[in-house]
Every structure is written in structure tokens, then in C-alpha cells.
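First, one chain by itself: the form predicted alone, in C-alpha cells.
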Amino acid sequence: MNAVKPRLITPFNVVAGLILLFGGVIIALRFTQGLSFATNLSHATTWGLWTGFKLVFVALAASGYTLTTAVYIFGMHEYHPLVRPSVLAGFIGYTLFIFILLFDLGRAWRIYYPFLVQPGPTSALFEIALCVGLYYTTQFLELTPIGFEWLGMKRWRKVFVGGTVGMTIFGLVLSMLHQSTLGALFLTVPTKLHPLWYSPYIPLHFFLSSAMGGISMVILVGMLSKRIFSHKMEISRETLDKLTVGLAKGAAIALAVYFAVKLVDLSIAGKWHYLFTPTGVWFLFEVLGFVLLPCLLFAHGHREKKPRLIRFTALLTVLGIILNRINIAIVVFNYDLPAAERYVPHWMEYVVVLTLITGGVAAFKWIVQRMPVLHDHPDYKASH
């Protein structure tokens, strides 16, 4: 492996740096002025753009426990090239999740309030609130390997790789409970969220959707890696392509049974005649454009071994979950207040979203230029 020095001073440096430091600004705005400040938010609507992109960037986290569980649990070892920079993309997605999670709480320095002070264990939120921090700490000590294999710490590596089949199983439950509870925090509003989106399944609706957005992005951070990182990636074009194509094959059963569950909650409710509003236009806008569509061309892409297409679709299934959530968190959430009482987000909103994802594909590339995640440290070739 050809060791390439990481340049300072590059485009997307100099335009992550400026973004990131308007971004600061802003960020430093809100916690000093409140949210009435940065935000469109009211005492009608509490949850706004930044609940959205945190029920997002969980969902799209999900490509750390869906790859470690395929190769560490069900043994398809021939994706292990993919499982550390799906981890690593999955424990990012979780970090931004806790940092747009403290911009959007009123009192943020009393987030240990519910494990120290007001501990509620029949609250969705307190079971969110565990089961993400104990997620985040798995995910941590899943990527430590790299870390130790950095610094040259063999006997610590050891150890922590000898826990990885564990630590899967441990992940995957905590997934599966938070990315559920997640939907379940929107049984609390049944009046309030459109009946097209609100079901007394929504929490099954959540987790499919996370497996489906986690496979998705499993097939692009694999993309984006061998384009941009190639001198870092050791597995050929040919490999990936493979890689990928197989990839399409989960993508497509989590897709279809999601659709499935879909049209049973819509038959069971008796929800068909919504479909005829101009809210069921947009409804179906969501489900035949972003779940039927990616699964149709999920399942020809891997019949007939298109890696391109199947890359694509894997973009339009993570375009999908984005539009999921924001529907549901803002879309459709008040539906029936009035048009001039309906919120807006601020443009400050906006641009802290943009800072997070900004900071967080700079702390990707950071990494991954200078840690074995795309490539096999020399020292444990043959351990990995």
C-alpha cells in the first residue's frame, strides 16, 4: 500500500472549513440566544427540521449493525472489506444524531437527567436515550481494533477483536429496540400525524426502514470509498461490483417486505379512501417513488448484475428515508392547523444541518486517511 500524505489545503477543506465555521457561529447563536432564536419552533410545534434529520441520520446509521450482522452473525465473511467503513458511517450517523439531539433540547447541559436525577423506564424516550447510548458504545468499541492496529497497541486489539461476535449481537437487539421506539415516540400524537403515516405499527415501519436505508448505504459508502479513497481501498472494482450486486439482493427482500407491511397497515386501518386526497397523492408519491420503485429495480439490477444501477437505486432508497421522516416530522405532523400557523423551518435550521453532515464526512475522510479502515493494517493481514 502506497502511502499518500493527506494535503491540508484542498477544495473540499477550504469549503468544509468555511461552512463548519459559519455553521460554529450559528451553533453558538442558539445556545446563547435559545432556540426562539434559530429556530421556527412553537408551543404548537415542538418537534421541527431538527427532529427530522435526527430520526435520519439514525436510520442511515443502521448500515453499521446490518453489515456486522450479516458477516459476524450469518457468516457471509465475503463482505468483511465493507464492515469498517459501515461501522465507522453508522457511528458518525449516530454522533450527529446526539449533536442535533442537544441544538434541539430547551436545556441541553440536563441531557444526564433521565439516567441520574429523573430516571423514567416506562418512558419511549428514556428506552431511546439507553438504548442509543449503550448502541454508541458498542459501536465505539467495535471500531477500537483500528484505533489500537493505529497506534501500534497489539495486545488491546486482541482483546477488543475477540469480543466482536458479542458485541454484534449486543448492537443488533439495541437496534432493533431504539430504531422501533423511535416510530413508537409518534403513537403519543395519533391526532396530529396524517393517518397515512400514523398506524398503531409504526414502530415495525421504523426498524424495516432502517435495515432498508442501512443496506443502501452500505453500497454507497463502498462506492464513494473506492472513488474518492482508491489508493487506500485494497479490494478491486470487480470485487465491489460483486459485493454490491449481492448487497442488492437484501435491499430488495427488506424493501418488498416493508411495502408489504405498508399495504397491510393500509388495508387493516381501512385507510384506501385517503389515497384520493391530495395528501394520498403525496403518499403514494413516497411509496410507489421510494419503496416499490427501489425494489423493482433492487431485483433487476441484481438479476441481471447491473452494479450502476444498483448504486443509483441505492441512492434513491436513502432520497426515501429522507423524505420518510421529514413527511412524518414536519410534512404531515399538524396537518390540520391552518396554513398561516403551519411551521416553516428557519434558515438558521438548515444551515446546522448542513455544519453536522458537513462535519461528519469530514471526520470520515480524516479517519479514513490515516486509519486501516479501507485497507489491512501489514501487521494482521492474516487475521483479517
The other form holds:
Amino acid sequence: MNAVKPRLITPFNVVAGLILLFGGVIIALRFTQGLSFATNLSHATTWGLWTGFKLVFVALAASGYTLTTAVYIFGMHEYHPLVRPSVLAGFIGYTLFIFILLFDLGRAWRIYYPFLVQPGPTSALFEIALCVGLYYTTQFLELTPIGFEWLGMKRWRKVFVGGTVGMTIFGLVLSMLHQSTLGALFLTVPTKLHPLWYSPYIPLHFFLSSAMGGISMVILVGMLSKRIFSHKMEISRETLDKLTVGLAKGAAIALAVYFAVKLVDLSIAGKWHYLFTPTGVWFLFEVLGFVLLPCLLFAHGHREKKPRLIRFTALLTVLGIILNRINIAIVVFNYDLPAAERYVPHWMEYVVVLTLITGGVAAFKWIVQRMPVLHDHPDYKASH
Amino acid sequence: MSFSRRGFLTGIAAGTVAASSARAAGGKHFTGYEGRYGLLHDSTLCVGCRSCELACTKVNDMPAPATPIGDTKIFDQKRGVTDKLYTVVNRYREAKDKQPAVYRKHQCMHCNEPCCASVCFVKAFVKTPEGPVLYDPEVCVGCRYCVFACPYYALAYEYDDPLTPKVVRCTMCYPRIKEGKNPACADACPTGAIQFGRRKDLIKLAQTRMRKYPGRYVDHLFGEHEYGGTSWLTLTGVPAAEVNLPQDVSHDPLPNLTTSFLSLAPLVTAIFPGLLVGFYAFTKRNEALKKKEMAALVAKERAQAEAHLEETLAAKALQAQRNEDHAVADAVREALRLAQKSAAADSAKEEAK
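Would you mind giving the form predicted in complex with its partner chain, to go alongside the form predicted alone above?
Starting with the chain above, the whole complex follows.
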């Protein structure tokens, strides 16, 4: 393929390197000085920004299951060129989730205790740990053909490619379970989470919003790959635009269903009156600005075939997912506490999140520059 | 810690799992361990001396409260439990016009069906038959789901400890109960605001007081039914919300909210793989049908094209034959004409001679 060796000193590498170095120091301090050094967590609010981003990373990592399901189960083969970058982005998302979880756990080195020492199956977190563990492994196996092609291990590649459909089904079921169970974490705090966000159906809200976040991430990953690695990407600008327009239809439907479920929730629990409070305005900002608006924009962009508008809308949707998860984890959590006792993230908590995102982007770049992610390996052309 | 792993398992099994399986069996209801202990805090008798705080730190080998007992300035703020204090007394209303001040002691409520136990993914919590909910730091991973889930903000965490951080909370003086002693706070209370005994008896005691002195108490014993009931019962002269207790909450145990959802997981795992294989088969079938249709269409088109080609070829051949015939005829005619012409010329030459 491209024989040009990627240069080491680039503006991106320098900035990313500095962030990773600084973030690494803070993470080291967190482990030597304790959680109180790097976070503002309190006895009243024990889950903060990091938990918020755990939810964000997993929701956006849905790019993997949404696209593999579309391509391998529903036979939308035209999207095949986007499968590998999407699964890779998802895999990196889960990696970030695991990292931030390890930073947040009081005793991270006991991470295997729920499986090997004393399982607590009545916990939603137990199900999440189990499903994420299995799904992470599945995604890794789904990606192994890239590595085998890179290393020229033809026989191994064939074995793992053969399991594609099985792994896709397994991955989708695991995703349905843990994406919704992340919402179920909040079922147990009906008095702490604001009623506009609390719902007995919050697991469903989390699963549906992960689907629309996942599709939006596919659109964005496609765009960024084309912009940054244009020479590596096999499909033409026109083909990518066509796929983007097609994806917008799926995203619009997912957003519409999510919006409908939100309306149902307001109605059956009789929560409309909360809308006329300051928190209600904030809720409307989230649901109208980052759910209904992108839904309409996706639909319009699909009808009028406007890939640029669709890409902007995908970004809006992703920001909406971040807003939703951070709202639930931090902003409207413990809404009843007096202002002085409310949790505000420590600046180091932000630095650690920024470090992880930078690391994720750098890892994506590193892999795409070397391995056949955006193009077919010449030896295996037209073999899928 | 003095309790065994076996105790953990039986405790959880009886406390949460058995309760839900009993519901599943229908008609049966687990009301909790018979004869378990509890504590009654009659907040109308509490004078805010904080003797309980001091006694609590003493029996648990912790440093005495930072603000000395007797310093009433501490009541200017509302405090929560911390990793240095299992229990705190707060003042919710100052004394005014012969109305006494309102205090309340806060600590872990030792729920009948503890949410902390049900959300723990390593089963670090156990509801003992005696009543206290105990925590085992030996298996704790530090996810703090228990601290997050507790509706009473009664759990604290050692954020300062990088290596062995633990969840910190009132143990209801379980070791002292096992020795036949009262919890330290109950012994330390000079006004009798804290009473230790069998939970059933304490409920009766509280009800008697409420009946005898209706003006003194609101008609509600906090902890009797809240989220399935707690071991700590609180009598108040003001509504629960005023002393920072959740008011008008469900009587259904909190763990039920999660378990009813989690029970769907086995169903999803059972149904969806088959359903998805079905979708996949459907897609494949559609693709195969389409391929077949396409092949048939191609064959038909090809046959038609071939037929058309043959016809055209035949017509062309005919045309060519005709053209050839015409050409031959023309050539013959031309040759004849030329021959006639030359013959005529020859005869003219001869005549001239």
C-alpha cells in the first residue's frame, strides 16, 4: 500500500503528546494521592464527571453495533466500506470507558473480583461488567482480520471472518443489554435524579439514544477519515456522500423514536408541569435542541441530499448525547441538594477526560495509518 | 471483620433474593428476620448535645469530632456523615417562643431490604438476622454504587486513601450487639432520645407515644414503611421533609426497581439471538430470491436478444443476398451493354474500311 512512513513530528503529534504527558502525570498523582487529590467527589455525590463520560463513551461507541447490524444482518452491503472504521471507533470508545473506570474505582486492581471472587448478580453494574467484558472481546475478535491482513496471516484471517455474522448477533444482544443497563443504574435513585430525567423507562432511553449516537458517529468517523486520510480511503467522495445521505435516514428514524418515547414518558408520569420551571427550560433545551432539531435536520438532509448538513447534524446529535449523559450524571443529579453541597468537577477531572479523548484519537490515527482499515488489503479485494 | 463469608451469602439470599423469589411464587411475602433489633430516635427528646457523636467515635477507635461537644456553632451548618463520623446531629429549627429547637440524628438507617446490598456487584453488604447491615472491605472494589444509590446519603467513602479506601458507615454497633450490649449512642444519650430494642417493640412504643401525645408528634413513624422499612426509626414533631428525610416515598423496597428490569436480561438473551438469526435468514432469502429473479431476467433478456439478433441476421443476410443478386444483374447488364457497345463500334470500324 502506501509506503510513505508517517512522520513523527507533526503539529498533531506534538499537541497530543503534551496533553498525554500532562494527563499521565495527573493520573499518576490520582493513584498515589487518592481520589480526593484529583476530584471533587463527595460523600453526597460520589459519581461525577468521570462517570458521566463513562456513559458518553459507551453510548458513542455504539457505532460498532449499529453498522455491523445494518450490513451483516440486514444486508445493507453498500455500507461495508464504513464497517471497519466504525467498529474500530467503537472498540476505542470501550477502551476509553475501561480506562476511566479504572481511574474512578477506589481499588482498580480488584477489577476481576465480581467475576472471580464474589459475584453480585443482583447489581446492574454486574450485568454491565459482564456484558462490556464480553462485548469488548467480541469487538476485538471482529477487528482481528485487520491485524491478520496486516501481518499476512491468511488462514487465521479466514477463521475469524467466518464468524462475522455470529459475532454481529452476539454483539448486538450484548449491546442491547448493557446500553440499557447503564440507564438502569439510575433506576435506584428516584429521589436523587430530577423527575424530568428519571423514568422507569430510562434503560430504554439509554438504548435508543445509543443507536442514534452510534449512527451519528459512523457519519462523523466517515467524514474525518475521508478528510484526514483521503489517499487511504478507498471509496470516492461521491460514494461517501451517498452513504452519508443514506445513514441520515436511519438517524432520523432513531431520533424520532427516541423523541416519541420521551413524550410518552412526560405524559404517562404526568410530568408536563415541570417544564415550566428553570430546570424544565434546560430539559427543553436538551430535548428540542438536540433531539427534535437534529431529527428534522436529518430528515431534511436526507430528502434534499445534503451531506454537509447531515454531517453538521451528526455532530449536533453527538453533542446532544454528551449533554444528556452529563445532565443525568451531574447537572440534574442531587438536584435537591443546597447549592453549596452540589458537586462541581475539579479541573483535573476535565484534564483526565481530555487526555483520554486525545489518546483515543491518536490510537485511531496510528492504526488507520498502518493497517487496512479504510481500504481493502490488496490480497483480499472483493473477498467479503 | 468478625463475620463469615457464609453469613454474607445467607444474608443476601434471605434479604433480597428470597424476597423476590417469594413474590415470584405468589402470595408469599418476606417481612424480614423475626426478632431483629432496631433503634428509635425520638427527635422531640433530642437536645443536640452530640454525646452520641462522641460515643460513636470512641467505640469505633476514631478521632473525636473536630468541633468539641457543646460547641453549638456547629449547628449553623447542616452536616452529612463523613469517613470520620458515622453519625451527625443537625439542628433544623432554632428554639423560638417556647418552642424547642428541632434536632435529628443521622446515620445509616440499616434498611430491611438495603439498596446498598442489592446494587453491590461483589456482594460486600449483608443484612444480618440481628438487623445491622454489614460491609466487607475485603471484597470491595470501590465502585461506590452503594454510596450513589443510598436514598439517605448515609454512606461515606475514604477519598483520601489511595491504596485501601473503604466505604464508611454506621455498623449499628454489631460487635456490641453480639456481646449483648446496647449500641454506644443509645447508652450515651442522656435524655433517652435513642432507644435500642427489638424493632417490633420499638414500633409499638412509638405508636403509644404518638397516641398519647398527639400534639407532640406528627402522625408518622419514619422508617416503619419507607422503602420497605428501616432498623432506625425516627419520631418527629415536624414533617419528615423538614428534618431532611425523604417524604412521601414509596413503601416498595428500592431494590425492586432494578431487579424487575434486570429480570428482562435472560429473556433478551433467550429471544434476540433467534430473532436476529431469523432476520439474517430473511435477508439471505431476499438476496437469493433477488439473485434468482435477476438470473431469470437475464436469461429471458438474453434469449430475446438472441432471437432478435437471429432475425436481424437473417434479414441482413437476405438483404445481402438481394444486394448481391442486384449487383450481379447490374454487372451482367453493364457487361452486356459494354459488349454491345464494343460490338457496335467494331462493326462501324469494319464498315469504314
